[in-house]
Amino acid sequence: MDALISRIKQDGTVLGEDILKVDSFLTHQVDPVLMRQIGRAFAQRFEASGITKVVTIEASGNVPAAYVAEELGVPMIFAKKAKNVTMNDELLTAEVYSFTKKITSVVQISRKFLSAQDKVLIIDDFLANGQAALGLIDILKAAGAEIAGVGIVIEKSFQSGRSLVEDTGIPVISLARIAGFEQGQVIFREADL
């Protein structure tokens, strides 16, 4: 997606050998115009798939997932990283390791929001080692839901996430794919959309 790639080139910051900081438009401060374009791109790709829910993990995936859900006209669900006192329903859970935070969290979704009648699109901001997507896949399978695909805003193709997710038989669609970083610059590879 050209607008996203341009924005990464303009405002993304490479930190070390494997981190891309995009907090000025995606992961902290959000550009709603770009998010709407991202929502439309994923919705156009999956509009004929019969999606009934869009699912993500809090927090940085929430905004792009909400725009995708709005475009598809379906609810968005986010897996919570912490249980609060109002979550007294049966919970579907999975352990997820965060590459950037270097911690493992138990993420959870109330079973009442997912069923075997749902066809779900997973949306997330980044795909690196695939742990967030795999955790969501586990939760969705436990609910009996069908998974139409995994939509990723920015994929770090030099890490193992894509192949791990595709090994489950679920397609990965990424708007921006990064081949690597060289001298503080992002090297892109061809995106899926």
Ligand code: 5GP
Second form
Amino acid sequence: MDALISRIKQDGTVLGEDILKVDSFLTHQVDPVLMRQIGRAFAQRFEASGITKVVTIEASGNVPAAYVAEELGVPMIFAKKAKNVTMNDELLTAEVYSFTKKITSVVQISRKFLSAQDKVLIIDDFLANGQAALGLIDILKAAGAEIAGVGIVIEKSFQSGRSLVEDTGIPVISLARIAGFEQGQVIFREADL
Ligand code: 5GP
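Since the one above is the form predicted on its own, can you give the form predicted in complex with the ligand too?
Once more the chain from above appears, this time first in line as the rest of the complex follows.
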């Protein structure tokens, strides 16, 4: 997606070996115009797939996922990382190791929001080693839901996430694909949309 790639070139910052900071438009401050374009791109790709729910993990997946869900006209569910007293329904859970926080947390979705009749599109801001996506896939499989695809805003193709997800038979659709970082510059490869 050209607008996204231009924005990463303009405002993205490479941190260390393998982290891209995009907090001025995606992960902290949000550009709603770009988010709407992201929502439309995924919605066009999946409009004929009969999606009934969009699912992500809090926190930074929430924004793109909500825009995709709005375009598709379906609810968005975000897996929660902390249980609170209002979560008194049956929960579906998975353990997820966070690439950026370096901790494992249990993520959970209330059983009542998912069923075997659901066809789900998973959306996340980044794909690195695939742990967030694989955790969501586990939860969705436990609910008996069908998974139409994993939609990623920024995929770091030099990490293992894409192949781990594709090994489950679920397609990965990424709006920007990063081949690597060289001297603080982002090297892109051809994206899926
Ligand atoms: P994975 O589970 O695929 O290893 O990592 C994906 C999650 O880690 C994303 O939900 C995102 O929050 C975070 N993440 C992974 N790599 C990056 C990165 O380079 N930059 C930022 N801002 N977040 C990342």
